[in-house]
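Presented as structure tokens, the chain that follows is alone, the form predicted on its own.
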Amino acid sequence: MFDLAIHGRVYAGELAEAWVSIKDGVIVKVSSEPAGRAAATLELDDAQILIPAATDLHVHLRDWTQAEKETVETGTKSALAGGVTTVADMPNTVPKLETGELVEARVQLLKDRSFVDFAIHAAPPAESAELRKIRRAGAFALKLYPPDLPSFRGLLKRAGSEGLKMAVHAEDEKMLAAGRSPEAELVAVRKILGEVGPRSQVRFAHLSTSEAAHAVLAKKQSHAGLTIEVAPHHLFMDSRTSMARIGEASRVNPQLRSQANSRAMRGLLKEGCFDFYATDHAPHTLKDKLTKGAPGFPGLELALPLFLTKTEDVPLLCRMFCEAPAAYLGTRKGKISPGYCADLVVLSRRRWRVDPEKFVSKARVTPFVGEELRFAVDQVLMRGSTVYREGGFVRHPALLAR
């Protein structure tokens, strides 16, 4: 007997009516007819579809000394509300995750308090010998910021030898004093591309310009390990619209770009040029946004419905936000297929407006404020159990992906 059977419109390579049978947290069968008896059955209505849960490769969960901005609990509840069951935490916490001891402490914090599964990026350590400790403590990748890029070549070699992937925030630090121009990103991308080898595993985080994307795409023809991650705000928002809505709180790194650039990025998106869709969920208080210019926006609750509202492309969403990032982390998630983890999202086609005051996240500033979206997350399952429904959360043990 199965633990659960779900019946309705299901995306399992294509969108069609199907039965999904689940036992012990794993999808056992996807079929056109009931596969057998089940202890419980979930019937979707005509407005609902079932898709794989998302994996977000770029999330800042804050906590520790920045708990006023976000905590692991509020951030990962926000993830569930947006249909995300795995997040990859970023290392620019306070203190920064640059030692094995701090990575170990971060892993324990998430095991104790996270509502979703997780992976950990580490920051480049002061001593290369620390890389092995960082990996053993549970980190899966290094994240490099602009000040780290002059050391890129050496870090890439040493990190690779320890089994650590590499993610880079590509902006040339010397050019940033004059403003975060598109050229600062392009210059950094070209420098990095000049130093990678044919087998280098490098993820370009939140690329914001079509010029930089084209540069990476050209190199990818001979360097298959290069991947491109794009964020919702660089695809679906522009600097002029954001300034009109939230003024000086529009700051994000890399910056929002022109309407023409956003159109060009969406063109590349439609052509299937990008590997990963990730939020760069970066929570800040309104005070810090306005008085300190703190960069970034919350994105976990909006990314999935925003993507579908703007594109109506379920297969592309599932590839970029579900299947590909899960495979990147080495987890059996992201597909509705036998043998895969039953992390699933029930979506409905219904209209709602973005109201940041209703966010689960502590962060309340987004340039998408007031926009009407046409898809909503109704229910989320992790390992076959409901963990989110109609604003209610259930916590199950969180697992580390490494």
Contents of the next structure:
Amino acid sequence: MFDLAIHGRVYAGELAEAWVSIKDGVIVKVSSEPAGRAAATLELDDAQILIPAATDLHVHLRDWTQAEKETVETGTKSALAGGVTTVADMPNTVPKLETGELVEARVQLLKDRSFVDFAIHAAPPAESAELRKIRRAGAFALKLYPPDLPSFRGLLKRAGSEGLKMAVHAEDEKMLAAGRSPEAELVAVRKILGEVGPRSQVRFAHLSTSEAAHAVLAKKQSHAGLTIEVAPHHLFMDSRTSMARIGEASRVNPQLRSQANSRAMRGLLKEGCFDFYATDHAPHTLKDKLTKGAPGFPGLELALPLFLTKTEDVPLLCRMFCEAPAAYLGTRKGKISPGYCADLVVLSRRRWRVDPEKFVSKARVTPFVGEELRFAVDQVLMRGSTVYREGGFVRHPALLAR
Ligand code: NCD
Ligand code: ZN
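Could you present the same protein in the form predicted in complex with N-carbamoyl-L-aspartate (NCD), rather than the form predicted on its own shown above?
So here's everything in the complex, that chain up top.
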């Protein structure tokens, strides 16, 4: 007997009516007829579809000394409200995540408090001997910031030999002082591309310009381990629109670009040129945004409905936000298929307006304020159990992906 059967319109390679049968947290059958008796049944309505839950490779959960910006609890509840059941946390915490001991503390904090499964990026340590401890403590990757890029080649080699992946924030540090121009990204991307080998595994975080994307795409033909991550705000927002809506709070790294650039980025998106859709959920208080120019926006609650509203492309969303990032982390998630984890999202076609005051995240500033979206997350399941529904959350044990 199954624990749960879900019946309705399901995305399992194509969108079609199906029965999804679940036992012990795992999808065991996807069929056009009921596969057998189930202890419970979830019947979707005509406006609803079932898709795999998302994996967000780029999230800043803060907490520790920055709990006023976000905590693991608020950040991961925000993830669930957006249909995300795995997040990869970023290491620019305070203190910065650059030792095995701190990675261990971070893993423990997330095990205790997170509402979703997680993976951890570490920062490059002062001594390369620390890399092994960082890996053993549970980090899966190193994240390099602009000041780390001069050491890129050495770090790539040493991280690789410890089994750590690598993600880079590609903007040239020296050029950033003169304003964050699109060229600063292109220069850094070209420098990195000049230093990778044919088997290097390097993920370009939040690429913001079509020029930089074209440079990576050209190299990818012979270097299959290069991957591109893109953020919602570089695809679906531009600097002028954001300035008109939220003024100086528009700051984000890399910056928002021109309308022509975001149009070009959407062209590449549609052609399937990008590997991962990731939020760069970077929460700040309104005060820090306005008085310190703190860069970044919350993205977890909007990313999925926004993508579908702007593209209407369920297969592309499921590939870039569910299947590919889960495969990258090595989790059995992101597909509605036998043997995959029953982490699922019930979406509905329903109109709602972005009101940051209603966010679960502590961060309330977004350039998408006031936009009407046409898809909404109704319910989220993790391992076959409902963990989010109508604003209510249930915490399940959070697992580390490594
Ligand atoms: C990041 C943050 O707030 O942690 N902000 C951002 O705009 N992406 C840090 C950064 O990348 O500068
Ligand atoms: Zn970031």
